[in-house]
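Next up: a single chain in structure tokens, the form predicted on its own.
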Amino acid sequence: MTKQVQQLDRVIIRFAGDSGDGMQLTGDRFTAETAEFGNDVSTLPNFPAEIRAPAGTLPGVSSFQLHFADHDILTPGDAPNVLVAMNPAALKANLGDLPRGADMIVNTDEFTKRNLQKVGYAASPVDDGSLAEWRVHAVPLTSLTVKALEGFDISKKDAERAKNMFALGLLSWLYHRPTEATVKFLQGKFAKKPDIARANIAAFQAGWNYGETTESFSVSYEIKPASLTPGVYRNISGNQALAYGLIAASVQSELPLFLGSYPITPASDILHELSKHKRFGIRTFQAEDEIAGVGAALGAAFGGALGVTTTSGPGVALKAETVGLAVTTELPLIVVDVQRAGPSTGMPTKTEQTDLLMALYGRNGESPVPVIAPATPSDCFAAALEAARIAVKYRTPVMLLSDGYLANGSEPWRLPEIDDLPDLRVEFTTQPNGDDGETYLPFKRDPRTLARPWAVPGTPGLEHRIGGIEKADGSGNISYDPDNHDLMVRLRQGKIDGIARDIPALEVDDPDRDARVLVLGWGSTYGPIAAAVRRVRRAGGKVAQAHLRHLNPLPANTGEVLRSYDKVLLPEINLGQLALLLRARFLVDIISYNRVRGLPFKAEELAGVIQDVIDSE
């Protein structure tokens, strides 16, 4: 049988199941296969907290959505085009998101009394009708792959699980997607297990054939690859690129790296990666708790070391008396804070952009750090060198904001030639700095930057105090004087005011320079913003858009762009705290746009806001 093969320019799909019924190995899967193809693709896991939530439950639906195309791509989509529901459950949590017309791929054994009766479904919405709206494909997923699976020794329930494989070989038909990749993937995953592996291949084969045979499905789809930059290419997290980011720092400053860490979501993929990479002199110590591991990580640095420690907001809070006194004894110290929905435990699992105030000012006296925050998975990469280049050059701690958005989310990186990183090399003091050859000043400072010495304990003839204590200028003593804690204090807020000389200045997209508003973000919020702004463009709109990496210090025109615009719109995913920091700085009438609902914007929402802005004009 001929199928028709259908050209798209881009899809949007969601596989969505209970959290024990591996929809992130399948989105993972999905994604590593698209990216081999070579499209663009952007993705959003979002999974429940619990490390097994009750099965068939809403609170218990994990979901993957990706979004991949030929061209140039922002978000993982507002909506899917397709959705992968493999009971009830995640039918119900996602029939919302899904707009009118679109695909279900309905998992129909799974569709039991029992199992409709745990999230409300009097009747199967399968067979009622309810679902008329949309383009429904019921498939038995369960007993085809039991049914593939028969010759195989290995129990039902292991059949059973192997669902998830035979949809996504499905998909991979629907999509004509490789599969080498898949099978190769499963054959290491279960090399100690190979029964199950020769399970797991072979149902993820009968979803492919189940596709090419079934009248079910009278199409399938091509998405031809996109043209991207010419380069070496990879799929990658935002905590993978953030944990390379870290590996290529250490290289690059010739300093060995030390993660002090306690296990947090949704940091912990920090940890986990770098452990792997001994190699390179990487060392990992999983702390007892978050204040060891912070505590660790400045000892580390005080010692010579590329010092790091990872967290989320929970973890900050109880790390912001040993970042003061990284503050006060002027030591380089890396704090990645991957943010997440709060306060308290509050949503693990799910992102926010509600640490800025927290990671500017969450510390006793005036303790200024730098924050830089990455806007896509990617650029954790750069951002992370960036981090580590601050916070060498100025012996400075520096905090790094992800957040679980970027953390958990994908897309495509293109690596980096090795001549093109920055050199971070430093040169500790080995010898006597004070005018009379013979005394080393500990807090003499390097005119230019306002950096204190970096001594290695040890160096003969440069012993020297170190402690939160106040030190004097200079000498480094223990010191109580009024006169000198005033000038310590406005040296070490100086030295990172004067950042800004060495940050670039804030760019502005401004395509015909006749724009009247201006569309602010940092952070994650980057891709929502930048497909609205296309789409009001597209629509005939005039729009600017600017976006922070550096929030402190802010680049040196910060406020010469904002006055520049009559409005200026700063969509942010938390309650507006960059916007109160902007007015209060610039006497600017910042726009807030603001939901906290531990999801990502959407672009067509910003879209439409931006719209509501200009109208207004």
Second form
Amino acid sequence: MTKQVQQLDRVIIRFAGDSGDGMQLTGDRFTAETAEFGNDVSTLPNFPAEIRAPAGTLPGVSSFQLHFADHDILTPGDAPNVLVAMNPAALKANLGDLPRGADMIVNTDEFTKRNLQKVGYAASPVDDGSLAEWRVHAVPLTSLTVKALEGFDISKKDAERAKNMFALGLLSWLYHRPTEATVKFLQGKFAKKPDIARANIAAFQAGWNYGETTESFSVSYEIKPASLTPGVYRNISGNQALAYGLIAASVQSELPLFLGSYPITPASDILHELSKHKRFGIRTFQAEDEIAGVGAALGAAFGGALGVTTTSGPGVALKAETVGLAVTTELPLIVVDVQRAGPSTGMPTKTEQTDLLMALYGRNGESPVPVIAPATPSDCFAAALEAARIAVKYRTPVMLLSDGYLANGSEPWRLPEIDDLPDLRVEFTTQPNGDDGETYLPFKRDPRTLARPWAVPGTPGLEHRIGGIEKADGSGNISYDPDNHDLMVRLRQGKIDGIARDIPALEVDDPDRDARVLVLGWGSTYGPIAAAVRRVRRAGGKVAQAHLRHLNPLPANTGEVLRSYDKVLLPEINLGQLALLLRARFLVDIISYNRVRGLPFKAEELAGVIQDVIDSE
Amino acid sequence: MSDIATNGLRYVTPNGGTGLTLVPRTDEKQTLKDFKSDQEVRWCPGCGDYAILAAVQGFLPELGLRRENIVFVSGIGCSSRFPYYLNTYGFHSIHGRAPAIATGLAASRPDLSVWVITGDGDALSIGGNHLIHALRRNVNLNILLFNNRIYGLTKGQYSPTSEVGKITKSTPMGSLDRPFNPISLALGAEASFVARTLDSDRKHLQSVLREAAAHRGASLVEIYQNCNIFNDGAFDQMKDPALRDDITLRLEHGLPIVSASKAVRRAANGGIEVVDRASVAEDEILVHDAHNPDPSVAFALSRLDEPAFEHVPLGIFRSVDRPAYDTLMAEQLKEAEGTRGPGVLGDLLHGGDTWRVG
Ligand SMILES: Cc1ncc(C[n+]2csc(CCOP(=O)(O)OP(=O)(O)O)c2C)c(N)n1
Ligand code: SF4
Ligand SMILES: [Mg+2]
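Moving on from the form predicted on its own, please list the structure of the form predicted together with its partner chain.
What follows is the entire complex, opening with the chain shown before.
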């Protein structure tokens, strides 16, 4: 049977199943194959906070969406073209996102009476005609897998478990993916259980062969490689890129990295990743709580280490007092907040941008800290380096605001040349800096940066005491002098404000320089906003785009940029936190667009919002 | 930076010692004056903290360590002002967090002698969690807990070591909660070194500090400290020449546990008891074994001062060898480096599945 091959420019696939069905792994492998093939790709895992919600129920559904194309893409895609549903719950949970006419591959073996009942289906939607508006491929994935593995020396359960690899094989055939890497991957993953390895590989190959021979798939698809900027690429998630950025910062600053952290979703993977790289001299300390995590990092920074703490919003709340101590003792510290839906425990595995005001103002006293937000998963690498640069140069805690979407999402990353990475070396103070040539003044500042000297214990002659009580300018002695306090408050603020001279100007993308509407964003909304801007422009709309990486201080030209457009639209996954700041600071009538659903924006949705603003001109 | 390859720290202190050598020593003769800072001491006249400060300043020279390699980290409270008065490196931090901050410092800088100064409120209320975890991890710290059984700095509320029924501003009808016994708590947290001493007994205080400093790992030293403003006389029985020799049960490794008139022996119920010294044969008296790996006898000893301070053990309850946290941490770094070589950034970034475009 010869099969038709159709060319596509992009595809969005969503794998959905029970938490125990291995959907994340399936998605990861398809992503790796796709990246290797040379498409541009962007991914969005979506999993429940419960480790094992009851099997077959809606809360137990885990999914993985990926978008790949023959051109550069900016988001994991709005709505899937293909849904792989491993059970009725997965179908029900995802059907609402599936546009009419889209394909779905359904594992009919799991559509038993009991499983259907669990999610409230009276009859199987595959049979009752309710899916008539979609192209349904009913495939008995489980039994086909078990059949393919007859004769293997494994249990029936293990055979059934390999059904995700059967599905992966089928999808790999459908989209002409290369398969060698997955075979190798499975050999490595199950190196200690060769029978299981062989079975999974056989299931994977059986899935591929099934695609080739069955009549339910008459067409397969080709998506040509994308023409990306030349270089060496790897696929990377935000958390991994952030961890690598911290390691790079340690190497580039020649300061040993000390991570103090307490596990919390979605930040834990940074702790896990850094714990693997002890041969870089990295000390990872799993503390008794978030307060101890940041405390230990600050203690290490006092001793001359690159002190880092990683957490999510609830942890930032606990760390606030210690961050204030870092502000006033003027020690370098990197505080990573992988934001998640709040308040309180909120929705741990869902994304949000709701910690901006806490990062900026969530401490007692005048307590300014620089705030930096990466824009894409791979950008977490550069953002971590930038956070370290500022922390070390200005002797200040820096807040790095990632979020759940960046943390778990992934994209191809063009690897930087090591020689191009910034030089972050610092000089510890080793000599007295007082006018008499003998005394050490721990709060005598560099007149340019306003940074204080950093003399670490072990340095003879520079013994000194720091702490949370207000210090006299210069000497660092305890001081309750009113004017000194006023001065120190202003100096600490001035130091952070002055960083504006040391960061890039806000760039505006306005190709024909004739747009009257600017759409502004910060952090992880970059992809959806940029994709929306493309759509609007393709439809003939004029819109400019700018994206803030530095939230504090803001780039020096921010006000000028905002004022040079008739309208400024600011989409945020919060209730308008940055808008509040910009309105107060620049008296610009920002138009906010806010959705707080725990999910990233969709490009289509934003394109509509932008168009509306343009039309209202 | 020649130590990059060998110690995995890429960190060399400015005086040339590496992060993995233990605390560097000096041949220079030091005196008490070398450890006095130029800051005016601001405790209430008569406060027990003065005696402790003088004892510590007088003791530090005998360690023969380079002054720049000594760090005092404190929390918040009257006692926590301590670092300002010592001419070493110091970090006066925030309430209760000193053990956590010191953990980061000690774990990453084994070349430092790190001391934690804390109060009963600082260590056992707000900072209780950090204290027990520093002890169980056996971080190389000397923790001096100034126990005045009151909140001094906030002007006299009851503390987690105040006796039940304590009348204070916040408990006008008497406090309700049972106090912690810091020694029992530390032993329960598997501390490897636990001792108790008294502010006014300089000789004993210094002898305990000597052992604490020599111990590698976490040492907890409870120092009974008089707050003459808000809890005056809390330890008067132990200072009263007419009573103290009868009350104080001296703990000295290898010696029978006795006061002038009392002795400790094994009780019929399996525990221990305090009896009239004249009533027991010498060989019935419990001989102190501070190095016993089983902490249960030390724990039983820690309960003897309950409830009414009729007899109080002073000295080292427990001193056992256990690897220090920083040593174990450094060993892991070395092991990781030894098996796979020091990390190379380019290799790290290019690890995993990569592909080339163009
Ligand atoms: C977060 C925080 N909460 C409360 C306080 C107020 N405070 C300062 S010291 C103290 C208690 C100190 O008692 P203790 O540790 O026994 O020290 P002492 O003054 O008795 O030496 C309190 C409650 C504070 N500084 N910080
Ligand atoms: S209040 Fe008490 S503990 Fe504090 S300085 Fe005065 S006497 Fe000492
Ligand atoms: Mg107290």
